[in-house]
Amino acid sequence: MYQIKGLRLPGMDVQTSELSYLDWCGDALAIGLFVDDYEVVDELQSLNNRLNGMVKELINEVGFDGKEGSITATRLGSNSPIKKLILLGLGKHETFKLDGLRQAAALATKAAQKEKSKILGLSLPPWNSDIPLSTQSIAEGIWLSSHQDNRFKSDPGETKNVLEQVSLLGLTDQTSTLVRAQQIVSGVILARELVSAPANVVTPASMAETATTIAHTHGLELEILEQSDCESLGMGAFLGVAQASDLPPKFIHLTYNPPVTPRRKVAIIGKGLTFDCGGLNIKVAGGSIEMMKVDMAGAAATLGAAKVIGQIRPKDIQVHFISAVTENMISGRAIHPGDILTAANGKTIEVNNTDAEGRLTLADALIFAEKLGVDALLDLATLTGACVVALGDDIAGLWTTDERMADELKTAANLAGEKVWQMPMEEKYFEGLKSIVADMKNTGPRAAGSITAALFLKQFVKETPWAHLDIAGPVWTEKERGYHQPGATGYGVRTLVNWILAL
């Protein structure tokens, strides 16, 4: 029997077969099918014949057709080689994305730890013939439909995962891409529990010990600058935000160095509030402020893709990855509405809105990384509300001064599965954020609000190629949702990586 290869994660075991499912035995075995792919696939008939015609018996019992997202199950007899049948609907053929496997292997997952089997096969085709990207795929989708977060319940009870080992049928050794998959998604749990865990957990100087932990772990270059350090340079739209807490700010910038002079340097900023309660413009409760632990889900984002270029080191590529953190907080040294703040370029705003204060941060922050002499800057950060309305919860918006990187940023993240909608810039909505006392206000008309939030944006980029990605929408989930459990997404982790990658 040819000897099974593969990697394992906490509780989980995901390895490669050259075993087609006609000849696998276990507990569980799950088949990806095409609509009406038992008509025309031969395998499937021969499955049929060795199962005692168990497999149409279950697809006409069901009416199973193949939809997309479609799942049938059954218990075979004690005497059968396979325990359970799992089929599951892929859609159609010219329809298939990359996706899809995900999906399809986060669904066999749950479905397979729903029948308490410990060992699962696990047959599905390969995306656009691309063995390796499929592979990646579908270990993906297995392991982050497997991620629990029980890290603040008193009693997490029993693991829901009783599975221990998923074979991917019908295919060579693929060990470097199924430690592709780890790697990658070892980045988007860090952002997934950094998101989740409350404002008491993840605070400023917890966010710079993470990424501590990341420079020692996989050999980044760390600065931290504190507050004397960000008053050096000016920047006083960052520090006013941060002004009225407790916590001191601290600004982290982290560096991928490759091996070799490198061909392009880029610089990545996530927005990292880790909690915002709309300083004097406070938030309501019953409306957002109960969840703005998740305004930091940029800078988790930026820390996971730092975790996992860190581990797959590309050959020569430079990546800086930087967040101004804070909290926005309410005490007697709050900014005031009304108050000027003058940024590290000496561009002076004037705060109509306290809540609007993830701008602040990230025109400092956009200054400082300009000023590294990068190719490209690239900015994501939960920043609106407005975006939201727009896009809903799947979707996160991208505007830019640059159609490269539009395009580079759509390939990147429908290779993810992370949907992104590109957003006009339109430059006279600019005239909505002038003021009469000061360069520019900080909010400007209700509508187009994430509009003219981009457009602020962009005036702390001079020249450099830029993109913005609001993330407000996918980074958090209420239901269970493909391979996301309820609970923060780790939106933006493998976006970004496919983007650096791919440079």
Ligand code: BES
The other form holds:
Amino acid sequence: MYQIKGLRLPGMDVQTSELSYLDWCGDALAIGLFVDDYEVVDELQSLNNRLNGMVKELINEVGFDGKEGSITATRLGSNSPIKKLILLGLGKHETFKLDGLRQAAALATKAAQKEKSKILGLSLPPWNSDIPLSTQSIAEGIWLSSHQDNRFKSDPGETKNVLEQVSLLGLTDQTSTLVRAQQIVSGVILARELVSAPANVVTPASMAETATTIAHTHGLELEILEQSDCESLGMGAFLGVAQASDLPPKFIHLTYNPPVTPRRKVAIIGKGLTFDCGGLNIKVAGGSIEMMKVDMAGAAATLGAAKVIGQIRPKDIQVHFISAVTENMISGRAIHPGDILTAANGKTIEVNNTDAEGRLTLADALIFAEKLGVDALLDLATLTGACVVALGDDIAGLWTTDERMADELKTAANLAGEKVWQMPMEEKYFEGLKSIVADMKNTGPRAAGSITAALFLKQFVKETPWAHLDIAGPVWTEKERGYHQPGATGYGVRTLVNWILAL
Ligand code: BES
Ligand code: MN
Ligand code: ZN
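Could the form predicted together with the ligand be given as well, to go with the form predicted alone?
The next block holds the full complex; its first chain is the one shown before.
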């Protein structure tokens, strides 16, 4: 697992420097520019004079217009104080978002790597005049974009980081902000590495071990319920899903206890299927079965957030981090389609589709969490392909019974640069889950599949404000995307942390 010491991620030092980019010397200088900035920024014209007209020449030569995500780089003469100049387009000033800083920082970092620069000076304008938040986002962008996961490659090849140091220019000391960024990144990287690792590495037992390490390293309370404990609590829905696997299930419960009497208590519940083959309603090849190691991404985000919160240690919020972890497999012991399971609250469920297993595990986890007497419940789950059909790969679906939670989560996600879209809690659609023989079925008709999934979960929450994020889309990316490499994105960690810290 990735170890982060001081302000360093392996091979990557981020610091602030009070020098303006006019006075800075180093391998590569990257400057963020809004559309039409060149004509109005005096500093840039001074830099142009200092560099013998090279800035203007570069802009004219490639027609650089500051368009968002655009980038151009040039080599300056060998007697220049800066060896390479990189210009980053930030788009229009009016539409610039905080996440634009993460994206621009990632672009600069990757360009500097490509140019084989060891020392990068980076100058980006603050968002909304908020220097700490801007600095934090820039550092996140740098560290997240330079994280490379070579754990399963016998030869990491040419991927070694050349870049050693990034100086954020024109800033007074921001050490505490950089520490915060590094704590957050450590949680995102943990989540990414848990999701990327295959199901023969990340198992219910290994997830429990990871939770144990977090508890010991960051001072959280730890409770791991074994199968027999779950039986005593009547978790028939969770155990039904687990019964075909050769690996024993683990029910993880970490608690962050603040030093004073908590002002608010919340629980975060992550779906933790270390592999989902679908059960006897088995998934087909090419129908994403080979991707179903990602089905514990909710639990990964939950553990990632626990790692961050254990480091930040908010003063008066208690947070429970919960996951019912198992595999969904087939064997002679598997649930038959049509079996009836009883959840810990006594409600009976006709399992008309064994591939709708996440909601069964979450049902018992939600019941457990509500009994803790918390003020809010939030679950994250790679719950439905239907949510991906509705919102695509970049956006999570948000369902809630509580508009205040909706607002809190939208704000938290927005600052995190993680997209969510609120979806309707259309009670009438619960009709589709009516069962002839039991209290409900676990699967409704094809239409509105992500909404009926949310309505199913709602049956297991009594009166506590509750929100559900369906994260099946954004937890993985096939292509490089901004500060994400191809692979797991660590989606959810930053939203969770922002949400908790703003409570
Ligand atoms: N884990 C899947 C959902 C999923 C799909 C996650 C794509 C990540 C990417 C979930 O358990 C599942 O199989 N859902 C079914 C529900 C259906 C049987 C009602 C689905 O979406 O097809
Ligand atoms: Mn499934
Ligand atoms: Zn699943």
